[in-house]
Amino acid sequence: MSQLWHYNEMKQVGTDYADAKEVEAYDTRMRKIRDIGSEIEKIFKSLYITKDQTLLEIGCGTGEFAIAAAGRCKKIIAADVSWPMLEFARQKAKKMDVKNIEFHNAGFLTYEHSGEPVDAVVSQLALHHLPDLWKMIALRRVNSLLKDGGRFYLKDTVYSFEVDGYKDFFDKFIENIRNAAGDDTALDAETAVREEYSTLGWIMEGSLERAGFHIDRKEYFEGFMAVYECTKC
């Protein structure tokens, strides 16, 4: 049966990091604007992961979280739709002699799981690459991958500002990024606002609940970012 109607998540949305040098530059820029160490500690505090458990990360990017998490649980499954990003993460893990990460060139809609359901799923700054219908399908797939009572940590660009003021909001948003991390990162942000599929907070909350999650904690900050700590119902 033809499925030509199916969304192609492997097609790049927004900035295309096509080779290793671009990915390395992205990795460097992210370190300037994110406190990755604190982010990882916050995630593990939320997930209650133990040494004998398995964690799936969808949208692993350059591997920062997966590599750090590998020392704190039995197995990490790291998936990303970008082959250059995935290969960069794989090589980084190899250099650090991290061996309990299983890499997959796949995303929310294409990752195929084998074995027992996982104990937890993490996704950071990846879901907004999908339109809202496909976000919902992605969230249902995440739910199906988890053990009963499994945990889901979602961090994504989700808008919580007053929409009437969107022009002023985005002008200030882009300028703040330019001041913090330079013109290249500001250009990435402009591309993301224009071409990606970041949604609104009330839509995301409803989608998570309809996908079979209980939202244990939610946090919105700076008008464009959100964190949801969830349990599979």
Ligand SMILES: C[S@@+](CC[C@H](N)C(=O)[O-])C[C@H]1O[C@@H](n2cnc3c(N)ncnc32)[C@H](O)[C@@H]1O
Second form
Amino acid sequence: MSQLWHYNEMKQVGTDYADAKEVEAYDTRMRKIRDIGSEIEKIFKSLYITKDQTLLEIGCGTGEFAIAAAGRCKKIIAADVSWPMLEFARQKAKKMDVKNIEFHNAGFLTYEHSGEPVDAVVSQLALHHLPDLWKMIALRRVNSLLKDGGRFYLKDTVYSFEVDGYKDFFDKFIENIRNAAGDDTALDAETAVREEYSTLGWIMEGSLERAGFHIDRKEYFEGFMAVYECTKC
Ligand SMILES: C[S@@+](CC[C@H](N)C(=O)[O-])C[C@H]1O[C@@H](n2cnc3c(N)ncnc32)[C@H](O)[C@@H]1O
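Given the form predicted alone, state the structure of the form predicted in complex with the named molecule.
Full complex below, order starting with the chain above.
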């Protein structure tokens, strides 16, 4: 069967993370606007990962999380659909002499796992690159990769604002980003809203539950971001 109907996750939508310049700019921008250290502490607190365990990160980007996490577990499997992103992460890991990360050029729909199920999965700001049907399929695949009782930490752009006021919400959202991080970041945010597939909180919660997760904790912030801490049922 040709399966030409299958979604092609290797094709970039929205911001082009296959562009080497964008990858470098992304890394610099994120270091400026995010407190990666405290994000990592929060994720580890949620995952209960121990030093003898394996963690899979899907959509690892420039490797900030995977590299910081590598010292705290046996192995990290870091997957991303963008080859330049992976290459950037690989070089960063090499420079820092981090050796227990296995990099895969694959995504939610294409990563093929071999060996024991993993202890935990992390994904940050990547799932919204898939339309909702494919998000659901991706979540089922994540669930199948986890051991029983395994943990899933998902952070993504998920909308929780009142949809009646969407015009005002997005105007303010873009303006705030422009004021905080400049015109280029505002342009990226506009592209993301227009072309990527961020969904609504109730759709994401239903998808997680239907994919076989119990949502232990959820947090929505600023109307466009959410964190779900989940356990495989
Ligand atoms: C906004 S970046 C986030 C990177 C990193 N997780 C972080 O928090 O900085 C989105 C990443 O998701 C990747 N991505 C897009 N679609 C994907 C998919 N279907 N599966 C896995 N990764 C994907 C992109 O290549 C990019 O590296």
